[in-house]
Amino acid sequence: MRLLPPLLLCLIGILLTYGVCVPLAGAPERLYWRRQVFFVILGLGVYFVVARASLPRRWSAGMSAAACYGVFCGLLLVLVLLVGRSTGNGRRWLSVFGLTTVQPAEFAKIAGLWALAELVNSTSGLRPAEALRRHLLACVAVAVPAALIVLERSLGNAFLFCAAAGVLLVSRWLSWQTLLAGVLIAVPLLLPLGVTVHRLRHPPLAVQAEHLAEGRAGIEARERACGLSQREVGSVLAPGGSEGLFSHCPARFSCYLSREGGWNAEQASRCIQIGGYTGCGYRRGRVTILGYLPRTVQHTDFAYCVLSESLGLAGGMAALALVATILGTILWNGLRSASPAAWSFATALAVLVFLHTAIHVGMGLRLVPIIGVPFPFLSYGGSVTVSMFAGLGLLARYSAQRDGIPMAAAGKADGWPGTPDPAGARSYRQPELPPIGAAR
């Protein structure tokens, strides 16, 4: 169950991406779908080597956290800065040997919040002093990457990885009832700020007249009423211009925020309403074959676009149905496992999967702003495909438990890994993670 999804996703999103591809006639075939093919193929082989591989001797979980974290989160995340590739308003990737580039911040938010979790549950047994100061360096773990991902101007994958770990560390401090509290209390706190963007894209009706009479005095008439336009939006987010590190967030901020949008976002949206519950049919979509969704984002930032206009609502809801089973999965491990570490873990996981999904599909819909982010094994993209892979085969090294028998105590003498379970199953486990309540 953790790997049957995953790859029933990366099926459809290989035959989307060689249906948007593939040319129909003429044009020279793009070979994306055969690089997707060769990316699952390599994320099962890096789940199977997380899963699996045996740790050196007396190298705890911890520690093989802590090199991660060094090399990810820290390591590339400085040099994508140093040498890494420009592309659009950022620099993201790194090349590898010439042959393909990869994007260092997909790996360093599993990295990350594998040494978190690992982190804030080693504090059981130590004194107040020493558990503080864990949990602090917890926070400077966070900020750090964090940090380096914002320089690069990904502001998505910064904010993906604050919330996840944000969740992680507020799991791991607070009780499910005071979190529960929060939520209730945070609801009716944001409900003004979702009034005042509905208002921007949505004025009142002597403002849309006033809009709609100045659309048919000019040359390009609209026969609907319209919001602010991206440039008034502009001139109020960014008046005198915008330079710099967020130099770029205004212009999708007004294009968010103005009823007129972006030609992505409008024709992201089309894609959804030409489908409609059925679909136009594989490769028959007129908005991505005919080129009117650029070819260069439709099997990345919008691939659930695409395959609502294919198959329409009901091929959007069978990919959303396979990913909230991906997210039972992987809450059920966690909550199975005998380690404190593999739930946090697990959390933090699917928080992050959670989020790619629902941003993905508000960027389509026009709900969030158009920030770039990928649908979890669906999209094209090696890093993140590989990335969930590797999150994926963490989750099951972290298992403990196999047919409902316990596995033996961990940390002994013997190295990795540990004494099999009395029916002779072979199971994987962290060194220094015993059951709990067990004895050391």
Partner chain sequence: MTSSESQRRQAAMVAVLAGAVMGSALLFAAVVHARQASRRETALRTFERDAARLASVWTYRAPVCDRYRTPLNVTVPEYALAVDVSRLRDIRDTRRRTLDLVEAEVSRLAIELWPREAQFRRISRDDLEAHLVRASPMPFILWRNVDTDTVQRWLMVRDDHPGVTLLPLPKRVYHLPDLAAAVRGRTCLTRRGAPGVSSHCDFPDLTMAGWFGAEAWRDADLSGTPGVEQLVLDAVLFRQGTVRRADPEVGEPVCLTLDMHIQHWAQEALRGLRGALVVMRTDGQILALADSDDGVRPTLAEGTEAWRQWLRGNRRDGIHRCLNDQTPPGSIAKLAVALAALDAGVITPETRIECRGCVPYGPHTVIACHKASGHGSLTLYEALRVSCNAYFLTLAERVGWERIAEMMKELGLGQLPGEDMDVPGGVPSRLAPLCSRGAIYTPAYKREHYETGVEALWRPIDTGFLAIGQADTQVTPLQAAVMVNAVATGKRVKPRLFLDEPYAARDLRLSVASREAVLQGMRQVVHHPNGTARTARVEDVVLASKTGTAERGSGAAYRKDVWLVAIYPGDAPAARIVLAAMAHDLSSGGRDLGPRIAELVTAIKEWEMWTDDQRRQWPGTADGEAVCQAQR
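Please move on to the form predicted in complex with the partner chain, as the form predicted on its own is already shown.
What comes next is one chain alone, with no partners or other molecules.
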């Protein structure tokens, strides 16, 4: 039942992929949609394996998480840097027997979050110093895969992972009152930033006229009006200069700032606008069909735009509602589960799914720069689909444990190295550690 929303999204995604892969005059037929069907089936398989597979009794959840972390966040990420296939700007693909390619970063995100959730929730009954050490270890456990993903020049994925992991850690460290206060303070603080960015992108008419009349000089005038120049922005965004890892950022950022934007961004927002409220109909969106939105990215980075062009605002809202349902299910499942690790993991997974969706939709609406993030379950892509199903599977596993399948001793022995035996823990018995923020 809880698989219904993701599967519905997948179905829509397959139909969309089929729609944009129709052979047109002059364009070769591409069979992405068949592969996506395969990926969904594979994802479902992974889901059930992860959710139901019984492990040896001595093999705790923590140990599995640690093993997964080692494989996906360590081994594969290093491997991809060594033997990965470079496409475009970045080296982020691993070829599997020449059949298909895998993006380990997607799996690293899920595995990393899982391991993190297990790690920070294994501190119950530990001395404060020991707990602090665990938390520091958690920070390192976030930093290492993040750095490896950055080295792949996959900044989007690194950001998504750090954000989800950050929410996981912060929600563990700070009490909900503090978090609420933080959100309430952050909103007024973020507002001016949003307004500045909005003014940069939509300068007043006078400045626009100047821009049109004077070309380059007009751009500078706009920068003066906003108090920062593209060069400064560039130097902040790309510390390594034109040879560095971030060399492509300034261009993308100035593309984002300029009203005209890049080709893809322009065509994407065109899709959204032409779709209107009810859309042009399935496979009737001409921006997509005629390839103005490039055919290479239609079904991946701009799936939401294609959907919106076909089915309009209604279709987009349906997809967003499905995502909201998925988010609700994830959070609800986490809450129903008895283990704190499940709560943390559910929060992080929800944040991850949400950020994927928000950034993907934001790209189409020209709210965020174009950084190539897929819409979970909707976009074409094997790695992201399978890894998302794996995430849901993990959550289902936590729920199942609560429902009676024996847990690997939640809050007792969790298998992390250096964990004292339960008896020792009991001897140090203290009032349960409040979250760090609440202690202050």
